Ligand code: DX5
Amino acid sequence: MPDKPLLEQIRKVSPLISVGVLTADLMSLGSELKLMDTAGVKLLHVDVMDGCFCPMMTVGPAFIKALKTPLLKDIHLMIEDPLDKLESYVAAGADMITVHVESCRHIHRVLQKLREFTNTNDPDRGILRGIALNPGTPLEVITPLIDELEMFFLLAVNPGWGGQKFIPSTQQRLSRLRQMISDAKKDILVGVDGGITRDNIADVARMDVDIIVTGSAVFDGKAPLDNARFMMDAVSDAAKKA
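Using the sequence just given, produce the structure of the chain by itself, in the form predicted on its own.
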């Protein structure tokens, strides 16, 4: 068995979309999740906001635990001082946990702590550890962390506000990030999050990313199944042409 089976699993089928669940119809969440499974979506993205790290407050471990789905739970913690809160999210069934480098003084300790946990869905699967960077955070901060994670996510918008447009400089940051990972000779997934729409999904997919987070472009209240398939096809087509 590989040292990081979940990383290998995602690497084989990337690039992927990770669909943000908070824009779904929460009164019909079970049905919405089944539509994602039917479409072939692999990752379900949950934005956890505490009202301190960013303005909005969203959901916590109880909501994540209540998500009954075969999709992998991709948890994005936009919270202050996540260290003491990690265990509750692991217990809730997180398969992937991303923390912000800006969220605490000792982010290295957070990543080390995550390494100690066992995946409650499948002990052999492992938990992927990720770091997210806000648009204004220099990429150089990742250098001392690169041995302690499996994913990097670059935010293409500032966290906590809806309706923002994809920041164009993200493309250059993604290119630099890829070069840094290559120079370090590491196998690390690269993701981008924020401002992803039907209109730009193909362009973003051509930026050499493994995971693209999208929410309202799928759960628009009209045709989530068709939207998910559209986004997945756009990513697949872009990857073939790359």
Given for the second form:
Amino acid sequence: MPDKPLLEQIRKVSPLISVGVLTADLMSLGSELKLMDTAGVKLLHVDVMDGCFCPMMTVGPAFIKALKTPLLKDIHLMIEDPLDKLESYVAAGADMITVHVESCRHIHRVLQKLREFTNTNDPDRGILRGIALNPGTPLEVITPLIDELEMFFLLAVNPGWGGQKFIPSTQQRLSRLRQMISDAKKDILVGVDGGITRDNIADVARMDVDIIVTGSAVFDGKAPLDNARFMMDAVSDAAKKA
Ligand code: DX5
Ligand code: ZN
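Since the structure above is the form predicted on its own, I would like to see how the form predicted in complex with the named molecule looks, so please show that one next.
The complete assembly is shown below, putting the previous chain first.
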């Protein structure tokens, strides 16, 4: 049995999209989530914002717990000082928890603590630990953390809102990140988050990314099922051509 079954499971089907629920129609969230399952989406990205780490406030553990879905819960914590709050997100059913290196003084301790938790949905599943970097944070910060995680996310927008523009320097950061991970001979999933739409998803998928977070391009209030299918096809086409 691999020691990180969830990492193996995602690695087998990557590259894949993780759909951001921030712009979903909350008045019909159940049917919107069912549409994602119908489309074959595997990851649901929940942006947790506390209004301190970034300007917006969004949702917390109670919302995450209330999400009844077979999709894996990919929780993006944009909150100050996550250390003592981790347990409530684990209890809410997080499968993947990503914290910001900029959000606390002891980020290494946060990753150590995350390693101790058991997945509430399935004790054998494990919880994937991720670090996210804002666009202005140098990649070098990840070097001392590389033994303590399974995912790195680069934000392609400044955190706080869906629907922003993809920051072009992200592409060069992604290739440098890839190089750092291969130099360290580590098996770490690389993700990119923010500003990914129908217009650029094929280009982004060709940037050797494992997880592509896309929110408002899917939950646009018009055709989430078609949008999800479009984004998934674009990612699998790019993977075939790679
Ligand atoms: C930004 C969030 C992103 C964002 C993605 O702070 O971390 O996940 O909501 O939304 P789109 O795909 O609309 O940029
Ligand atoms: Zn996010």
